[in-house]
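The chain below stands alone and is given as structure tokens, in the form predicted alone.
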Amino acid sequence: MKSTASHEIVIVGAGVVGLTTALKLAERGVVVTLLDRQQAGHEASWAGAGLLPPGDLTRAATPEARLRSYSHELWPAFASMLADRTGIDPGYHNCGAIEVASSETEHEFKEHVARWQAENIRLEHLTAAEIQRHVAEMDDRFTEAVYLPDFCQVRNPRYLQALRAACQQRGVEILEHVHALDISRKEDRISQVSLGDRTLPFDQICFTAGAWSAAVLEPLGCSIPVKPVRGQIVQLQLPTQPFRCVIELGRRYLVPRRDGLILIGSTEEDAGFAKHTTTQGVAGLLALATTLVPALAHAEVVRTWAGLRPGSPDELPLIGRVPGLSNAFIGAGHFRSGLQMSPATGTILADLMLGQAPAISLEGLQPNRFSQTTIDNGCPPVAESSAARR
């Protein structure tokens, strides 16, 4: 291992990828200096609905698949240290989840299946009266599930805080609301990262802005396809919780709380920049949520919300180093797994950034892979059907 004594990293974008690459490094001894637009973990990561599908490292075979098993293996001590190091409770839980199909997802719900059995996932297919005893109030008209018993989930506001938390605690400096944020290059390098009339130093810098990474890359004359894509979430409670466990149909959910909260989620919409609930997207959420299970007719709507996701074209991050930036290195377009994704990303960043050899093979997450370079030499992008569709 590298010594960590000298280095100084700065990281443009706090939210739930930054600070979790923030926390990995102020770990192994980096000063690190972390910068929003914002209140930090305010944006996607904050939005989400903090679902965590099951993974399992030895039979993940593709790209998604190596990332998502990483996190899975990751997610419960990173949590349990937590809430152990913050006294804030993130709210991990193993909830399990049923994944049902309808005549529209039937060819949809067949792919996830035979990917979870490649994979060796368990699972359990479902009966019409098992269905109804995970989840008593379903509708009876779908009749086809299976039930993941590894599924977990984790409350995202509570995670940002207790991630916040942490890093300020290994003296991570968060600089929050930045908007007078100049970085300049040379020729392969950023030269100089100023705040006004603050300059700050610097070996190495990574970007971590989620849907907003574009942009700041822009100008540095650097391309990459991340783009915003909306996701409306809405939240119900009842007197009593119906069920326990999520559930899925397609790439819309139910996510139970323990306390009694269900989410629904969620919408995916073209709307560059524009962060609103609309009609139409919270009615058709409303919609999904009383047709799995009619009960939730009657329940209170709480509060609705938007996000913007940072998707890309083949929805899979871009983790390693900025082409044509000997310095620099990102982490977005995660779309819909940010947070899902994130202490396995957090972990390969750093790793990255002090000269390791990260745990998973990263072919198929480069950032180059949509440049022309990249399919000359022999490496075509690769486009696969996410798994982790929150």
Ligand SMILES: Cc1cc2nc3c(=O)[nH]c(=O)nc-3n(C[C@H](O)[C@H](O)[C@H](O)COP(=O)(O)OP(=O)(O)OC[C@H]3O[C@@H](n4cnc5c(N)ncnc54)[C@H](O)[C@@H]3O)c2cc1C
Contents of the next structure:
Amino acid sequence: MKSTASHEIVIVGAGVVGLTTALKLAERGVVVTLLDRQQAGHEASWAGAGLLPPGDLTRAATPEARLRSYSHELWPAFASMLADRTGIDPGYHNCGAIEVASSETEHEFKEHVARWQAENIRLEHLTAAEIQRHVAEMDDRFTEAVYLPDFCQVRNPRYLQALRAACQQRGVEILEHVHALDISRKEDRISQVSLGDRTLPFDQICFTAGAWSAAVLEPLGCSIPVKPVRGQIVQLQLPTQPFRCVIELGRRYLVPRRDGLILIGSTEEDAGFAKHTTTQGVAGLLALATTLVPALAHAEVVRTWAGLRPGSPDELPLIGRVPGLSNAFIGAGHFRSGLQMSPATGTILADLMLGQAPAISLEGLQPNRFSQTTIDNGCPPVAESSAARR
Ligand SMILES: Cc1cc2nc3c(=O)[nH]c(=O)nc-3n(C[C@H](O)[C@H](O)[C@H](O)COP(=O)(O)OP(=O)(O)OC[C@H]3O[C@@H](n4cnc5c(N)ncnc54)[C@H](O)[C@@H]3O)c2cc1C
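Could you give the coordinates for the form predicted together with the named molecule, as opposed to the form predicted alone above?
Then the entire complex follows, led off by the chain already shown.
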């Protein structure tokens, strides 16, 4: 491996994973070129809600908990470094979250509470009166809830702007609207990356193309089981912030921003690459909001949008070397948690590409974990089941 000073890495896909990886590499002296076929940070990473659930590395016993907890540890310093360095406040703050139970979500609620407790995450069981103290206008049929004081949020579009600016300050070359990307493979290596009129020098390449990762890798003979899972969001506006904490019911939630905006999220749909909102999706989210907080029936609907989460069969990301390729890495498949897990993922990918041991075990996150057998080109087959103003 070359010395770090002359090390060159190309990253394909400038979502939150590509941007954090680029920044972490550039901070260590690597020459990074980050490519996107459109404007950086305008896909799933922009569309997300910015929920950052807590973690505790000392008690994290699963791959998901390890990555989440490692990120939880990195977030405060990472967010303030971005704000100091770029002057763009990513809106990271500790807002707390209430998880409420309903008859439909009772089972899920109990599972979540047991998981938080097993992980030693701070949690308070709330009485009906205490629920009302956190959210004065919560419907009084919700009488069972827990409060997670260490739950945080980030204003993801601003986070992405800050990441982009920090990358540029560190000398990352960000090439957007790249349409003539041509990547060639020779035996077990990526041999060439060209942009039509320009061939990029590189020692290693990293694929961070989110829900499009399978399509990017497929022409190179590599099958990875990442597919899009659509999520819709409705944004409301109120004159002031009506409650401070996130409210979760099952896998859906309300996220209050400090300026009175509220995000209602989100659907989980297998709709291919169709990235539009639907009548049913929006109606369901509005119904969720008014079920939880009836007064929201009078709030102004500002906008709606949808994004494509990169889903994997076990809902966990693939982080590491692309199976069958000795000079290529991947960071994809973060599904519902890519924003939360981005500081850890970027740090880990930078460690791996520089031959350093990451701070946590990557057991359960390896890109080759879905392969039953190795096919001719050394790549795993696709698993059967896988088929503004903000
Ligand atoms: C509605 C919704 C709510 C969410 N809420 C949360 C949340 O609260 N908390 C959380 O942690 N996560 C959340 N997520 C998930 C999170 O947004 C994703 O896991 C994360 O953004 C994935 O980041 P990424 O960089 O892998 O993908 P993306 O942000 O999609 O970036 C991939 C990039 O690759 C580029 N690309 C694709 N193909 C090519 C190509 N051929 N050449 C060059 N570039 C290419 C794309 O243009 C894109 O910019 C949410 C997602 C959605 C949709």
